[in-house]
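Take a look at this single chain in structure tokens; it is the form predicted alone.
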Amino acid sequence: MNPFVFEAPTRIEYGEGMAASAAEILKGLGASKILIVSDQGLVKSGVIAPILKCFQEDQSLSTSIFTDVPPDSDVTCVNKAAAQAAKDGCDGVLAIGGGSVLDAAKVVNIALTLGGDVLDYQGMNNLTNRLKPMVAIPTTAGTGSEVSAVAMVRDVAEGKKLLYGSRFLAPDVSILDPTLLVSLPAKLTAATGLDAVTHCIEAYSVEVTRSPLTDVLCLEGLRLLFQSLPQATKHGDDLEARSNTMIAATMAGIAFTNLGVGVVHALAHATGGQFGTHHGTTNSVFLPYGMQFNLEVVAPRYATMARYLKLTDDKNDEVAAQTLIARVKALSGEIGLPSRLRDLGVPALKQDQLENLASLANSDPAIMFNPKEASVQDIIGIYERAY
């Protein structure tokens, strides 16, 4: 067995109605002036109101509320929230929302703690100290941002996604409350669920940093998603299905934080940065094509997944691996996700535009973990097959 390092710095608290404990948890972390980050959709749906009430009832706590995070968090939003937090003297952060909100809050916490321009801290391992206490409450089951040590925000002017990665970015506590998912629309349930599926498959394909701990997280996380995602999409009030997808997404988040992802995420980041496509939906389109590209070097890993999921008992690794790829395609269709980039509103690209997008993907940090080396031309080929 190769040596490995495994980190899971975030404490996870799971249970129905657990979100109501956020105020007490932040108090326990030493925070008293809390920046609460969310979005307008959750305000209008009433999801965050009961959580806010817990803070209002505790006279020892004060809050500064920022709810203008867009569906694809960007630098402008982060700077605005950070300025508000600094002005109000906040010493802790609570993020309530999907991946966009959680990622924005993480980057806001960098600026709140360290000052300066958030652009100064982009990249990997550019943080040297702990940040202010942060609690994450996910309201989708997909990104794993509630436990991951990375964050992505969009630089609209540059047309690209900016990566922030550091062990200090992981939230101190993640509260998993499946009741918050009940009102999540089917389309978002499906898209975020396929993001988690992509995390499991891409992370399990990484060879260098794998360990028995990450293997278990990827395999069992994928099993829970295949078992429960269709039910959660079609019957959003099924709390058991919602719980399974939420736990699986968090498992996948811990796994890819320790392992990395690959070419599918690199392409999704590049495409999302250029065209503003939803991250999970974009991953779902690219996933089978990225898997096919990697097949020649990871067929045994895909085959292990297929057999663990009881999709096949074929002893031929390539045959079993192809069964997994076919099932991924079928799952996307079953839960109503588009199968082509053109269906996401991505325009047909000229050759120079294709080369630019492929170059962005080829320089994305996710690509370094891909099990098979990918050239710009290889990436263009995957893109064209997905279009």
Given for the second form:
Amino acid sequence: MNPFVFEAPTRIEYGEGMAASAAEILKGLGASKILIVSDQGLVKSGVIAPILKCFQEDQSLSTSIFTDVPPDSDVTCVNKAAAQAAKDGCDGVLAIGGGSVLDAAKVVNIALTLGGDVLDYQGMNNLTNRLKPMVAIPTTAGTGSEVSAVAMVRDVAEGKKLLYGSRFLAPDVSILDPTLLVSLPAKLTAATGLDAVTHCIEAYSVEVTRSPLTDVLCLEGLRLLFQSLPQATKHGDDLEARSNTMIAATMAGIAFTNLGVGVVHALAHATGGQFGTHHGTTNSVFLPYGMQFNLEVVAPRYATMARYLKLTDDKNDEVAAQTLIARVKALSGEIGLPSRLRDLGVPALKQDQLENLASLANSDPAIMFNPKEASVQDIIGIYERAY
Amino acid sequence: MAIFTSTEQLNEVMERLWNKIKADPEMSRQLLKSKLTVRFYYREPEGRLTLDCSDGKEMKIFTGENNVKPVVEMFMKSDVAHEFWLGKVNVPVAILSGKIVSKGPVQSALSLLPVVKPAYAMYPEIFEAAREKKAG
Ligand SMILES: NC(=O)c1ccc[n+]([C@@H]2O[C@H](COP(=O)([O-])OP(=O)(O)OC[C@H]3O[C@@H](n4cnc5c(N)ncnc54)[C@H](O)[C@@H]3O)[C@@H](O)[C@H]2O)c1
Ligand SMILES: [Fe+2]
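Okay, that one was the form predicted alone. Can I see the form predicted in complex with its partner chain too?
Now the complete complex, all chains and molecules, led by this one.
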């Protein structure tokens, strides 16, 4: 077995209605002036109002509210939120939202704690100190950002996604409250769910960082997603289905933050950075093609997943692995996700644009962990097949 | 015990290696194309090496302190650098676990990894020469 490191520093509190305990939890972490970060979609859907009410009722806490995080966040918004938090003397952060909000809040916390411009803190493991206490309340079941040690923020001007990675970026506490998912539209339920599916499959395929601890998270996470994602998409008020997808996404988050991901994420980051396509939706399109590309080196792993999910009992790894790829495609179709990149509004690219995008993907940190070496030409091949 | 016995020895080995990389037409062409400025911070023993490709025309190599502003900074033990140039470091694992710390756009640094791979073959000779010089 490889030597491995496994870290899961975030305390997880799960329960229907659990979001109401955010104020207590932040107090327990020693915070009293809380920056609350969210986005306009969540304001409109009414998700954050009851949580804010709990804070207003607690005289021992004060809040500073920032609800302008755009999709995929942006360095400008992060700097703005950090300036607001500093002006208001915040000593703790609460993020309520999907991956965009959670990632933005993580990076805001860097600037709030350490000062300066967020561009200066990009990197991997370059933070040396703990940040201010942070609590995350995910409202999508997908990204795993509620437990991951990374954050990505879009630099709109540069058409790139900036990466921040540090164990200090994993929130101190994450509150998993499935009732918050009820308002998530079917399309986003499906897309964010497929992000989690991609995490399970890509992370399980990474060789260099794997361990039995991560294996169980990927396998069982994927099983829960296959079991409950169609139901959560069709019947958004089914709390059991919502809970399963939420817990599975968090399991996948713990897995990939210890393992890494692969070529599908590298392509999704590059495409999302250039064209602003939604992360989960973009992953869902690339996933079957990325799996097919990796098949020759990871067939035994895909086969193990297929058998664990009881999709097949075929002894032949190649055959069993193909069953998994087919099932992934079928799941995407069943929950209404597009199967082609062109359907996401991505324009047809000229050769030089294609090479540029593939080079971006080829230097994305996700690609380091892909089980099979992928050249720029290989990446162009995957892209073209997915287009 | 650390592989390098002094800062001088470490800086000398790294400077020679990078000068050999500079003399290699293919590696230098690709590095210049990147226009990247990278600084390596070594510890145990201490060392600094800055590679400045920003003008796209000439690779500039400095050891020690200087005023060039790097885009990417990499921090590691000198032993890790040695193992890296021997091709023995699993870079993803080292980056994920913090053995190699990077500051700045990691993407840019990673894009250079495949470019400098041919230098793995150059390194042992340069390292041995510096060690023999010291022993002699
Ligand atoms: N840090 C990590 O580990 C990690 C991992 C994967 C992805 N990401 C990042 O996450 C981002 C994507 O996040 P996402 O997929 O969760 O989507 P998102 O956060 O961009 O949200 C998408 C939309 O859904 C709305 N929404 C969210 N929850 C809702 C709810 N309960 N009810 C109604 N509307 C709701 C939001 O208002 C928004 O308009 C990307 O930027 C990606 O890079 C981060
Ligand atoms: Fe993801």
